[in-house]
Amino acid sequence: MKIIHISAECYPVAKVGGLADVVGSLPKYQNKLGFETAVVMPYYENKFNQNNTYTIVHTTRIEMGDTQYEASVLALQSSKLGYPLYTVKIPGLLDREDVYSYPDDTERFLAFQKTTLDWFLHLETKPELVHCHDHHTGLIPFMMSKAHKYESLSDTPSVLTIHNAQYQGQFSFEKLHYFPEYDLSHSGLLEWAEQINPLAAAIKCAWKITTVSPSYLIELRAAANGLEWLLDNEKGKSSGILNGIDTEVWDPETDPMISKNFHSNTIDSGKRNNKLFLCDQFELDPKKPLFVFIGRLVGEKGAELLPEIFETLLKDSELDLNILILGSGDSEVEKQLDTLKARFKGNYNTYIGYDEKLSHLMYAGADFLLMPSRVEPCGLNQMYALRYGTLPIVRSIGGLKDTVIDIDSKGGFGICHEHTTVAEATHAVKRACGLYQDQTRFKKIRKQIMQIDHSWDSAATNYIELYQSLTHQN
């Protein structure tokens, strides 16, 4: 089966967030399952682009209202990713460093989609089925279903990922024009609320839906910016198939990014050694417990409490820890998480960007992760925590609710509070510390957690079982 995975994000080409993570690992393990998988993601002026060599493969021109672009799909040379990588080039649209907020991302994208479609049409082999992944490719199942120009892929089945409802890109029905030529009569499928939804356009157009956790997709019904009653009366085509992560690239025993490898059996040895080096680094004593946040400072992530959670942790004198922060976001927060350093000098730190090498050692050196997230539609965070024996302390929300067992219940061995407030989360906060004293259940919970198997092998097998029921009633 030629499957094809399309994409705003994929790492290490890419990354914003999670979604990047997610599609540089899925295509690798179902290759591996014998599949025939691919990934279609723009081309970015960026590091990873200019370090790397492509060759042209398609060349076209794009219409955008009166406008025309060059574009062209190029081709990875390199097979180091585990699967054939082809970008799409359209200079004075996607010729940029950053992957979105740019003023015009519906033309970006848009030209993308359509791009991505043309060279479909001149393939030899055509796709047998179509992956897209959230609101920047989610007018493809819409396309390809009703778009003149695309009758030929009409037949292809399509599954959408939500990875994160909240983000849907609306735009203006003054931008239809950009669109190909289709039956007007159909303008239906791509409005919400007035207005051209591509996410709501791809669950109503494509095939299958699937969401990132199996509880994600419950609670979209209850809250999904506006899209609750479609998701609901969507519910009989879609399902929650939890993410994996690569454990190629996240493994302790193996990883470069790491002061000192360790596996289950080392784990103190090396957990020492990654927790001396960080804190050494940060100035932090790695005598007392170490708790790190790693992440996006917006309000999904709980992040304007950050401030107000830190310091009455570490203004409250029967505590003793170390907070640790890598994180980029709200500029205003940022502010505020960065004041506290001075305050707290010695016990608290903060790295505000991002740091691919840096989030590795801390995975490794820290002894709990915090995520007292909002809205969290996987997590992968909570997993390569897990991974790297550092005990998550997680609000139970979507797939955090579905990782994560309290200590408290059997066979637990994270840390649980029910609702995003300062007071759960400090309270969750002093429960770990209590853990931490009593060492001899502390280091039994950390060797065990490192036994718990999040790897893509599962999920991957469960996508391709989800993609075979569409080809086989094609």
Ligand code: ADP
Contents of the next structure:
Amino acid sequence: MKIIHISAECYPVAKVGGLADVVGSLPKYQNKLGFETAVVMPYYENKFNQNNTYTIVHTTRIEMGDTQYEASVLALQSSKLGYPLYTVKIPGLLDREDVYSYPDDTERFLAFQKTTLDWFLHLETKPELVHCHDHHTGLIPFMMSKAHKYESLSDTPSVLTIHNAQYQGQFSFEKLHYFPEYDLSHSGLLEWAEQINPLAAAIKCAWKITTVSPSYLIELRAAANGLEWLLDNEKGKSSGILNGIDTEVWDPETDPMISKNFHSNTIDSGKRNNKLFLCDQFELDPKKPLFVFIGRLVGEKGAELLPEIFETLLKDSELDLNILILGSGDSEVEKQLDTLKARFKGNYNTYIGYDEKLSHLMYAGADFLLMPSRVEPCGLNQMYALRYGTLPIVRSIGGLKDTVIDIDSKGGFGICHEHTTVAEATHAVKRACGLYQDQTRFKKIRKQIMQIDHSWDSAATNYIELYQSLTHQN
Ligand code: ADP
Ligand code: GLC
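Can you return the structure of this protein in the form predicted in complex with adenosine-5'-diphosphate rather than the form predicted on its own?
Once more the chain from above appears, this time first in line as the rest of the complex follows.
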């Protein structure tokens, strides 16, 4: 079966968050299971692309209203990713360093989707199924089924995976002239709240919808940034499939980004070595429990509460702990987090920015990982933390609810709280400090969590079964 994943991000080519990790690893595991899987994504002017060689496999011209763009599809020459990678190059639109946040993102991603479909039309063997990820690729199911130009693709099944329904990519109907010709009676499929809404269009037009955890699917029916009703309506074709992780990239035994490799039998010395390295770099005291936060500093992650949570904890004379933050996002939160550094020198530090290597080192060297998320469709951080023997402290929501059991429950190994509030998050950290004092229990739990299997080895099969239900019915 030829499956094509279409996405704006894919690790290690271009990463903003977990979407990249999923699209960069799931196809590798699907190929291992014997299914021919490839990825197509935009070609950004970034380090990965500058350091790698591509071959042109398709060239075309894409019309966006009155403007025409030269576009090409490139195939990565190396096979190092474990699946074929294709990138869509559109000078004038996609040839920028960053993935998102340009004023013409609508035009950029629409042109990307049109070029991808144009290429499919010219392929000798058409994809048997296309798998779209998030709103940046959400117009593909509509165009495949309704645009005259792509009529030959209308029988090809499409799957949409919702990684984050908060972002929907809405734009005005004034931009309708960017679309390939279709029967205007179908415009309702594009529309939500009087705008063209790519995520809503994909929910309506994709043959199947998945969310990245079972709990997130249920939660979306109650709160989906305006799409609740639509998601409830489409529940018949929806399912929640929990993400897996790439256990080859995220393996404490072989990870080249950490200071000392370890496995469950050498966990004590391994964690100690990584913690010492980290504490030395950030002027923290390795004798104290180390709590870390890694992530985008946005409202969904509860970021604006972090400064108050940390200040409350660091001021508490009964607690003796270290906190280290790695993240970027809201500039006000970044500033507030940095301001605390001078006040709590020796117990608190931050790295405001993005640093893949440091994130690995933090999963390896920390004792606890904080995730007080308001919304967490799946969350990969907690799964990486588990694999590196770091106990997760999470708000029970979405994928966090599906992957972390509280220490007070049977088989528990993490610390859970119900709401994203300063009071609940600080209380959770206090419980963690209590556990840390009982070193025998703490060490037993951290050894146990390294064995939890969140690999794609099992999760990838769930997608294959879903694909087969569509291709067999076809
Ligand atoms: P989301 O996709 O919502 O940001 P996930 O938990 O799914 O959340 O995935 C986040 C991914 O991005 C993880 O691989 C995490 O380690 C990484 N990450 C987030 N922020 C940073 C950062 N500032 N530096 C390095 N890695 C980061
Ligand atoms: C999104 C979600 C995150 C999820 C990731 C990968 O970015 O915010 O929770 O883990 O996608 O599916």
